[in-house]
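We begin with a single chain expressed as structure tokens, specifically the form predicted on its own.
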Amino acid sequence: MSSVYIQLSYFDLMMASILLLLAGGLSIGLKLGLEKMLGIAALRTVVQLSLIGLVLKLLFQTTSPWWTLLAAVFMMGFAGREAMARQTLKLRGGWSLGIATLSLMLAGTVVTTLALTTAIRPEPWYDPRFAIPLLGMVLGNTLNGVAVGMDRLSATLKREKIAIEARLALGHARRDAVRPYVREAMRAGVMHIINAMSAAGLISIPGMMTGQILAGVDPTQAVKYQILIMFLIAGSTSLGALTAILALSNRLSDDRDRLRLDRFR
């Protein structure tokens, strides 16, 4: 299959554009409030996307192992500052903040290198004309499951804190009286990757399959990486959610088997 390239002007990104103008413009015709957000989402879109593109040029030029894993700690560290930030409670003194960026760093390193080490193995395999892309599509699919997860299970002890506090009462051990919210929060923190996998190829062509198909690669060829990355994110999101839920629900108990909701901000 011949590689068909198709540049784009800053005239169709302009284009394009339009399309937020209108979701703003149906923003304040309905008085939703969202076209502040929608205006500073766009911008740091195209002021982040930008400065990345000068920095993986120049990381791409380099290929040093260095300059790989700060760029790699560089984006960790923002991704759990970001899965952090969604959160409606929040533990006091950077809790939230550490598990959320620990279980990220974790997940991320765990599955990109089984990835570059197994399956992709270029040369030197920390290449990073493979290995930033390769995590940056993992962090940010695996920041959801993050998010998602702490959140659900913060709201949900919140809200049972009565029913947990008197299964304690009654001599549960901690880890039993909090179970089922364990199993729900994980539940939701994965739900969007298996909706993903579930839709894709039916209703759905993911993103790294369309950006191959259009830069001219096989589709077939195109399949096999788009399979390959929603397995590596799956497993990844299911890793990290699993950690920071895990953390979390030990943060908010204590070796006295007591529910410590006071460690909230």
Given for the second form:
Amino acid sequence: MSSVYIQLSYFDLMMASILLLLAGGLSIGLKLGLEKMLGIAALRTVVQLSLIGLVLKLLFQTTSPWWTLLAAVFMMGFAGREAMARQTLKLRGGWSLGIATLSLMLAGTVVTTLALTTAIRPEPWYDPRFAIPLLGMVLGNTLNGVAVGMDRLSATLKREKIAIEARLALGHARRDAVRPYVREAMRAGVMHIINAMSAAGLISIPGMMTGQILAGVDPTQAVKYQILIMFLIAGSTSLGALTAILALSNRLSDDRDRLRLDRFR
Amino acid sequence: MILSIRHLKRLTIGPLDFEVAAGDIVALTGPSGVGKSLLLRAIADLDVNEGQLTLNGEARESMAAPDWRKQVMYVPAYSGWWADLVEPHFEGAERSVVVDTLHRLGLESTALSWEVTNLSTGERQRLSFARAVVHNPKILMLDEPTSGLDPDNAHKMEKLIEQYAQGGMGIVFVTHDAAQAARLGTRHIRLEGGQLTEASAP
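Right, the form predicted on its own is done, so what does the form predicted in complex with the partner chain look like?
Entire complex below, previous chain first.
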């Protein structure tokens, strides 16, 4: 592995921020009203990433399973909250948050543990230098799948209420009556990762691979890592979205095969 | 064959009791918004409700909800469609029965290949009646079955309802037309203030 690793200085980042100032200036000039949001988002990026940088540095020094677990739980909790915040229709009694968080926990834990114990095999396997970034990448993408899938299912079941209840009234089981919409939600949930895998290398050079190459890693090695990550993300997104969608469709119907849209807030 | 309803409660409706026997044609009337549709939906167990319902002595809760609904079938006023063509909505029914039913409603068997989006209100109404009745339920609950039909087709529908009742099906239908209630109904019940009153037989 060659290591022509060019250190970035704060001055380099300031140079890059000129681009943001340019975009902000354009927004003001053209009265787009984006400058405030742009500024806040840029500030959040700097603050959040700097903080996580410090946290990761500390975490990597300790290599404690408990601190690693705590960080992982925090990340999954935030991911669940974010997935819930993206729902147009929320369930009463915290069910949206519960379903999103548990699906993300299940998918994130299974896939990250699998990768750590079979493919990457660091010593110890929970070494936070590997576990935390992996989990972050997996969660960030799974979150998308879970949020999109749940949102789509809620919207479709509400829109197709009359058609679904027509089937129920004819004696169809709830699973049959909602199956087309579960399928549609699943497709919506995993579409972004399928697109990402299809476009990888041809249209886009994935961010992680770019980062590794910039950091001096041999491109063929970076590619192997990228493929691994893509597979992990695809697996986790599918597992997470499927769990969340099935749990949600279960909650939006009941064991007397009724559609329970009254369970929305 | 008898549908027995005891202490049925759903939101502002009930508790109420009534029975539907084989061959009955029960006209259900009442002011708009009083909950006639909610009552039928509750009987079909499509909404959360309370009460002891039995069909021939068999409790509703003793069977899976789809099995109950196959015997105590509800046809809403606004029909829902889940496939692009008409035919898939008749899935599980004998084709000869379907074609015969369509004929009796004044529809050709080619109607099965029609696209749902092109159906007129009257066609939707007749087809949604047909797709229920082909499964030969014991009790058929019809929500305003002739509201979208021209007089000729409404007449055909009424005749058909009478034939099914003569064959032993128990029918409940919602109507706002007092003349139709008197003409078609063998019994007349009225829902008002959450309670049912049965008009004495004419």
